[in-house]
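First comes one chain, alone, set out as structure tokens in the form predicted alone.
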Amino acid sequence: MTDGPPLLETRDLVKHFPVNRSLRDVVRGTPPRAVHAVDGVSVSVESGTTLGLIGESGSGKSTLGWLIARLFAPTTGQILFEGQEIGGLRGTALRAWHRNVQMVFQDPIGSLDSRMRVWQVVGEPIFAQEGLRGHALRERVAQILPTVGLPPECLYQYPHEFSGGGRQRISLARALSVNPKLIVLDEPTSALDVAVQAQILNRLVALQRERGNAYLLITHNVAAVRYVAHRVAVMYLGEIVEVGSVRDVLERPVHPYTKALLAAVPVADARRRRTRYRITGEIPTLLQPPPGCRFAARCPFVIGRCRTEAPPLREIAGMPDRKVSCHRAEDVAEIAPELLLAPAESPPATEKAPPSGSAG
């Protein structure tokens, strides 16, 4: 931790997205609505660092990404770099700013220009940014390539001609081409094999130790999150429900989505295998959020003021730089163990149910 601000820091940050009106609802008076994909999320990344995200699929934690890069303008709530607030950056001084902060998208197929050789595009930004052009381009280019383990000789090729792992090096020398402080990495290895993923996560681990670059990494692979990230925070429908450090957080959970989500991890070793207790009741829409807290109708540990009162993230007595959304907290953290923990003598006798998105 520096004494200084954070690289990142959202506070209250709401993105809510209007659903077109039906010439139906017009006239039927029926009042404009919006999917709330991000609510009140409040997160930080620290210099050199690396923040994972996770949750199920459709908690927003792709939209929150794109937030921070500023490919979305947020609906309310502040997003602050180095302590600067940038959300009301527009035109030159965004493009700017971008220099800053670069994103790798989950699809390298659907995120590289096909029409453009590698070095247009691991070049583009660096054009955008300092108009640099020609023979200057195609060589600061041909320096970047072998920092993500590409030849220089590849600087013609299309990107088609890649594996699903070379385009992801292709994405990733993009954004490291303009040396950015921060890199918003949304599941960089969901479409590669597991060979090709720990050449990539160990390859992102070797950059931030050589150039100091921060990570926000979004994926749904918990292992990844282990070996790359420093913290972790959990999403659950636009909402941070827990984070703290990647030790604390995956070896003891403490708010019960989490537990699901964790619970539902395939354990190779049968004496460490979690029980997967089962999680009932329907998701909640995003376009009108139950009052209260919205994991409410799923959790096994609901009482009467989950229904009512929405729980502050808020600092665990005892468990140092750890917040958790949950009016039971402390007692859902007592009863952990028996839980989440199959006796080690045995499996547990039944499977039960894990919940609806695998985190894993």
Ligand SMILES: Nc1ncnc2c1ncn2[C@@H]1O[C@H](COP(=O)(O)OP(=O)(O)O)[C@@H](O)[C@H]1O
The other form holds:
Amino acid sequence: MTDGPPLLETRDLVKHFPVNRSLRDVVRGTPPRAVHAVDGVSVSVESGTTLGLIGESGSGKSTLGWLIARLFAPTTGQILFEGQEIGGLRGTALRAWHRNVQMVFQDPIGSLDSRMRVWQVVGEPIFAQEGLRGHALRERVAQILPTVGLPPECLYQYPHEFSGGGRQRISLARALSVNPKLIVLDEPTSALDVAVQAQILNRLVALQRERGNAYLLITHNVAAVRYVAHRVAVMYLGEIVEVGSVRDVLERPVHPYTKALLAAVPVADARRRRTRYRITGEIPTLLQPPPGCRFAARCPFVIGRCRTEAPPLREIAGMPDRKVSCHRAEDVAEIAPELLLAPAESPPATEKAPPSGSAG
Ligand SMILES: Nc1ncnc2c1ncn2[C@@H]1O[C@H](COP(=O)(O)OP(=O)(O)O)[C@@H](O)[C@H]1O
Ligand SMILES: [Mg+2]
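Beyond the form predicted alone, can we have the form predicted together with the named molecule?
Let us now look at the entire complex, which starts with that chain.
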């Protein structure tokens, strides 16, 4: 780890999506409401490393990714890149900054323009940044394609002629084309079958070794995080509830939500197979988050304080390099998921390949 500022840091980042008011709301004077998609997130990514971001669907992971890639402007809060605030960037300055951070989406067909050929799709960021075009651009793209395992001959093909894995390689080539320092990968392999997932994840790991770029890997695939990431942040209803090194967090989850999320993942080794439990209770709405801990309604360890006082993300004694937002973190830290869970209804399927488990 370096002494300087992290490559990327968010400080109390907030994104609220205003909800359209109906005529009745206006007549009744109901105050405007908003979806609290990201609600005070402070995370950092060190250069050359991968931060995994996990959590159930709807927890705000993609929104956080879009904010970091500066595809959305935050409602409040700061984003620092190499120690510099980027919130104020607009126009050409923002366009130039985009060279640093590129994004890869889950659905390569939806995110790639189907009328454009591979060289145009992959070359677009280079054109935007450097104005390179025509033969020179095609030549540059032809050099990039092999780095993601595509032959240079496919320059003139269209993305829809490729399989899902091939299209995701095209997206990756496009993101890599301007040599970004950070790539936000939003569920990059979720639409792919297990063997292809493994190829793409291997490629990502190899590229990071060669180029030293950082990743924010957004996924509900805990096995992929274990395989690719150095650190992991767990997100629940717009907030980070736990963060630490991948090994520590996955081996010894402290937050009850992290325990539940990991207990839902099939474990390959039968001796380590854990009893599954279901998280009960209603998922609170992001329109009116409850005043206390957002997980309180579903938490087996809930006490009165949890319902009134929001727990801050804080360090835990005896656990360096870990932060957890739970009033009872010290009490529940040692409780393994199997001790508190109801028996599973059926044994989970055994899976072998690293990128196969799924908590979503
Ligand atoms: N553009 C948008 N407009 C309004 N609400 C949105 C928008 N994007 C996401 N949301 C809402 O924000 C919340 C978080 O969504 P998202 O970031 O996609 O979560 P995740 O990626 O973890 O599934 C959801 O309730 C979603 O409906
Ligand atoms: Mg998402």
